[in-house]
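In the block that follows, a single chain appears as C-alpha cells, in the form predicted on its own.
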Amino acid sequence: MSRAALLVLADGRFPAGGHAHSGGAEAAVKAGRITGASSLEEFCRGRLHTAGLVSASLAAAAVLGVNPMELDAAADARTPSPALRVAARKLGRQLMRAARATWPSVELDALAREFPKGAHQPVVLGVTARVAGLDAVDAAHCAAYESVSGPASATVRLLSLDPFDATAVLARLAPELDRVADQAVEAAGRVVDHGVDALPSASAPLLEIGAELHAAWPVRLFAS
C-alpha cells in the first residue's frame, strides 16, 4: 500500500476537473448564505455531513469491491437534482481519464467501457483508489476532503477571501472529516453484507435547489 498514492489522488492539482466546480458555493454566495470565513465553515460543515458522507461511503464501498453498477444506481437515487447528477458524471468521466493515465489497469478500462458517459465521481474515485493500492478509509478521506476543499477554494475566488482564512476553515473541520470518513467505512462494510440500501442517504435540499438554479444562469464562473 502506498500512502504517497493518496497524496497524488487528493492533490488539488491532480487533473480530475474539480477546479471547475464549486460544490454549490457559487449559488450559496449569490444567495447570501456564504459571505465570509464563518459562513463558509458552516456551509462546508453541512456539506461534509450530507453530500460528503454519501460520497465517502460510495467511494469506500467501491474499494471493498461492491458492484460499480449497483453503486452508480445508488448514487443516482441519492442525487435528486438532475444538474448534480450531470456534474457528478462529468467529474467521474474526467477522473477516469486522469486515473487511467496515472494508474493503467484492466479494472479501470472495464469501468470506462461500462460507463461511456461517465459514472458518478465517488464510484470512479473508489475504484481508482483500489487500483492505486489504497484502502477504504483512504478513499473515504479523499472523498470527504473533496466535499469541503472544493467549496473553500471556490470561495477564495468568488469573494476574494483570504486563502489563509479558507485553509483555516479546512483545518478546523479536520476532526469532523475524520469522523465522517470512519462513518463512511462502517457504512461500506454494511453494504458488503446487506447491499447498497445500507448506504447513507443524508440529504441537503438547499444544495439540490441551488444546483438547479445555478444550471440555469446564463453566466457563471463555475460549472456547478
Contents of the next structure:
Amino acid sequence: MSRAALLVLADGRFPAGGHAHSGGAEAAVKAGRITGASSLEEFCRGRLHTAGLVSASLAAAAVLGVNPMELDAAADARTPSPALRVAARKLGRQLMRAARATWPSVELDALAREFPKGAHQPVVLGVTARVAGLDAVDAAHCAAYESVSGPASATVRLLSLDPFDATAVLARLAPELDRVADQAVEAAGRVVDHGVDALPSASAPLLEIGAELHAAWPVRLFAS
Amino acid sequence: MSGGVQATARILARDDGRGGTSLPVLEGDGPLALRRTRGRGAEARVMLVGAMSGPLGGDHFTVEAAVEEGARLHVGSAAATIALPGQAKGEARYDVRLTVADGGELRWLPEQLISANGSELYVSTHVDVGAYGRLVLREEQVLGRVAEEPGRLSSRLVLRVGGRTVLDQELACGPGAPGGWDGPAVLAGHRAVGQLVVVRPEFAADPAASRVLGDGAVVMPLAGPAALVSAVAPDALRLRKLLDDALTSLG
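Can I have the other form now, the form predicted together with the partner chain, not the form predicted on its own?
Time for the whole complex; same chain goes first.
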C-alpha cells in the first residue's frame, strides 16, 4: 500500500465536495442539541458508532472486492431517510469525479457507468481506495474519520466554535475511531463470506429525523 | 449454559375460502400464550398474552407468524413486554420472524417493549413480505420504567419485500451500548423510540411522500414499496400518539 495515497484521499482539500455537508450538525445545532465542544463530541461519538461504522464497513467491503451494486443496495436499506440517500449519492458522484481524475481506472469507469446519478459515497470511497492501492483498513479509517470531521468543521462555522476546540474533539475520538475502523474491517471480512446482510446496521434515530427536518427548511447553510 | 426459558410461539393464517381467515396453527409455548379474539371482517385477530413477565436474563423467546395468500391477520399483545434481569446470568433474546405472502396482509401491533434497569435484551425482527403483500408493523422501545435508568437493549429490524432488503436498522442503547447512544445524534435523552413500517404494493408506483410530523417524527419512503415512520418522544404515551397520527396520515 501507499501511505501517501491515503493522505491524498483523506485530505480535507481533496475536491470531493464534502465541505458542503454538515453530517447532521446543522439540524442538531438548530435544535439546541449541539451547543459547544462537549455536546459536539457526544454528537460525533454517536455518529461514529452508527452511520460512521456502517460507512466504514461499506468502504472496507468495497476494497475487498464485494460487488458495489450489492453494497449500494445495502446502503439504501441502512439509510431510511430519503434526504440522506440523496446526499450520499450526491457526495458519491462528486467523489467519483475527483477519483477518476486522480486515479484513472477501468474499475471506477465501470462504477460510474452503473450509477450515473451517483452511488452511495462510502461505496465509491472503497472502490477509490482499492484502485489507489490502499487496504480495507485505510478505507475504513477514511470513512470513519469523515463521519466526525464533517460535523466538527461544520460546527466551527455554525457556532463560531474555536477551531482548536473542534480539532481537540477529533483527537479525543481518535482511539474510538481506530476501534470502529477495526470493527468495520472485521465486518467486511464477514461480508466476503456471508454476503451484505452481515454488514452492521447501527442506526441513529435523530440523525434520520433531523435530516428530514433539515431538508424541509427553506434556507440552510449546508446541503445536509 | 444459560438456564433461561426457551419458548417458541407459532401462528399460521390461511384464507378459509369463505371470505375469512382461519388459523390452522396457533401454538403458544410456556410464557408465550396466544388467544384468538374477535376479528373484523376477513381479518383474524390474535392476542399475545404474556403468562408471566419477561423475557428475563437467559431466556430465548421466538414468535413466528406466517400469513398465506389472501389471508388477513392482526396480532396485538395484552400488555407491554418488560425485559427484566433474571436469576440466570447473561442476555435474553427475543426473535420475531414474520412472513406475508402475495395477497396476504399482516397488522403486527404489539404493545411497548420496556427495557428495565439491569436487563440485557437482544431483539431481532425479520419480516419477509411478498411483492404483493401488505404489512403494518409497529415497534416501540421504552428505556426504563418510570424514573429508572434503562437496561441494555439492542433491537434490529430487517424488512424484505419481494426478496429485496429495503430496511435494515439496529438501535443499541443503555449501559454498555456503543458511545453516544444518548447523545445529540442518537436519542438525546428521549426515553421512547418507535418505528412504524407500512408495506403496500401501491407504493411501488406511487411512493409515500416524505413528511415531517413534528420535531420528533417523520414519514420516510424507503427504497422499495414501503414507508417507515421513525419517532422519538419523552415517554411511551406521547410516542404512541405520534405513531397513531402517522398511521392515520398514511391513509
